[in-house]
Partner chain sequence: MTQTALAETRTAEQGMAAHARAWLDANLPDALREDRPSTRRNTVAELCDWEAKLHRAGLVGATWPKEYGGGGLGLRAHLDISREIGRTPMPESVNSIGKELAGPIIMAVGRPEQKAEYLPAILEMRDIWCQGFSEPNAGSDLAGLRTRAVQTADGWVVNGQKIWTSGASKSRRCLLLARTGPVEDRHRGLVLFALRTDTPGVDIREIQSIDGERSFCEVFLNNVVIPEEDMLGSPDEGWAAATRVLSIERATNRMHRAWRFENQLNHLVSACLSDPATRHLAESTYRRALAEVSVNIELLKGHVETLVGSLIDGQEIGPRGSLPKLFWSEAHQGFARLALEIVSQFPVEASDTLRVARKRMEDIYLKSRAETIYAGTTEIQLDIISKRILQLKRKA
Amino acid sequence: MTTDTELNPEDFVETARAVTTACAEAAGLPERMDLLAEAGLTGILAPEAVGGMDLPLGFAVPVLRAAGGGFLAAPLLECMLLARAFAGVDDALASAIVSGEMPVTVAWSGMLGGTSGVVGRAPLAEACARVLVLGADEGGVLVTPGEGAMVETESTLDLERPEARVRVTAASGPELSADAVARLRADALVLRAALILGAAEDCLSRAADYAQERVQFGRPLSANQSIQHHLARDCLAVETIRNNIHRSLSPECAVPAAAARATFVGAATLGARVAESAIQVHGGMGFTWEVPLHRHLRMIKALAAQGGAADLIEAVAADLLANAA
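As in the form predicted on its own, what structure would this chain adopt when taken alone?
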């Protein structure tokens, strides 16, 4: 599909926001996946041969920004990437993912030892039909719960996309090569940054609105210089995340893999800082259910763990030191 004049990534923003809002009223994951598929969001990256749009990764960014800001309770990131990855490997499977008939997810933490083992951090695995698990050969297998794999509840931070672990006794199912998994994981870093960007934008917007509306001692909170400094720093952090995503997707980016790592690590760090700052602006009310800033913070922390932010910080630092040398 040509994208020069026909489509722009921002063309998807309003649709993504509307669908995310509709998903909040849906009864369960099957209904949410139907809404996402009807809007074409599950197949943005997948080839046209399996019902997708065959668009570049940048077109998924505004969609996931809307999902992150709107508390979307669906494995949209995982479905987008797996629909593209399995096209050409198992077209029927890829088509089922694009159509919303088969919700899928990825166990982002851990690797199998041979054909068995326990992996974790699989968002919404308990409601999904298949789960991609990673092997020691760096490839992946899409297992089916109940057929040599068991999904177990895991203590989780993210309330919208609760994680689970997967106990595999005999891994069998469609497979992805090590190269396909490497591409999937690299692209997931940028898309997680987009989810975090959406959450951070919503946190900043809520904090700015509250600071202007809340009056203390006869003056709005926004008249307090320390609050102004808080919001200014948070605005800069949000713009930094946005610019990093843009840079990592630019055709002029010389080292896209390193840029993707840096983009994700920066988003995980700055996004959490923005959420925490917004909670502080709201005071104790920031932790209440009617002001869901803490839910954004929990989601950002969960996304950071799924992408292995702690380990990647060391990798990014090593890259910077090597380039400096």
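Given the form predicted on its own, corresponding form predicted in complex with its partner chain:
Nothing else is written out below except the one chain.
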């Protein structure tokens, strides 16, 4: 791992914001992948041998936070993690992911029985060249749509990264070990929380701005204590997500796995609450398609499902009972 002490995760904030803005103007996924790759963001975690920057997970956080806040319509989280995971397994493939030539995604939900089955919740699978599908042995196979696998349109909440289903008849392609998949899933928890953090921050900032501009009863909405307290609670929620991402990545954290799990579950719940609250503060305007608060809410709900928030709460329960017994 690079020990270049000159670099700081916050150094990526500006770049990530600028690239996210540029991506919003781009025509399609290939253009967006080019922009992300040019800025080095797809390879932020991957080793230098495949063209990456070899930086620790903490560096991906501000990038995904900007992506979450800026409606980035690209599988950046998946590309970051898959480029790192396939380096050393298939360097040519990892390089193609880093360079932006090969957009890849993951079917986060379900697993194959043997070499076939239907898996789902693969963000942007219809636009991606490869999809990682998980097997019953807890390893993963990177399948190519059209070659023993078919991507099927799915009804989906997320507008930026619509999810699809993948029907696999004969899984074949480069493989990841169970350990590699476990690492990928664990790191994805914190990165999803970062996407949610960005979205929640944007919801809060839009709601605070709107509350101070909109006048009713001859004064801004923000002159009412109930609105102030709504926003104060949202501020607490945002800060809770932020502090817990920080804690999950801190070398001082005693049980990072438990911290990451709570961070993601907390982010899924609190982030959605902030988005819902922002809609409420906007009144009728909040219910319009045009005001993009619903886009954040949709993304947060999709991320909650991709990360298996409900299963993770069950895992927390199981641990609690085991520890107390």
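Under this definition, the rigid core comprises the largest set of C-alpha atoms superposing within 1.5 Å between the forms. Residue numbers count along the first chain shown, from 1. Everything quoted here is computed from the prediction, not taken from an experiment.
The Cα position of V316 differs by 2 Å or more between these two forms after fitting on the rigid core.
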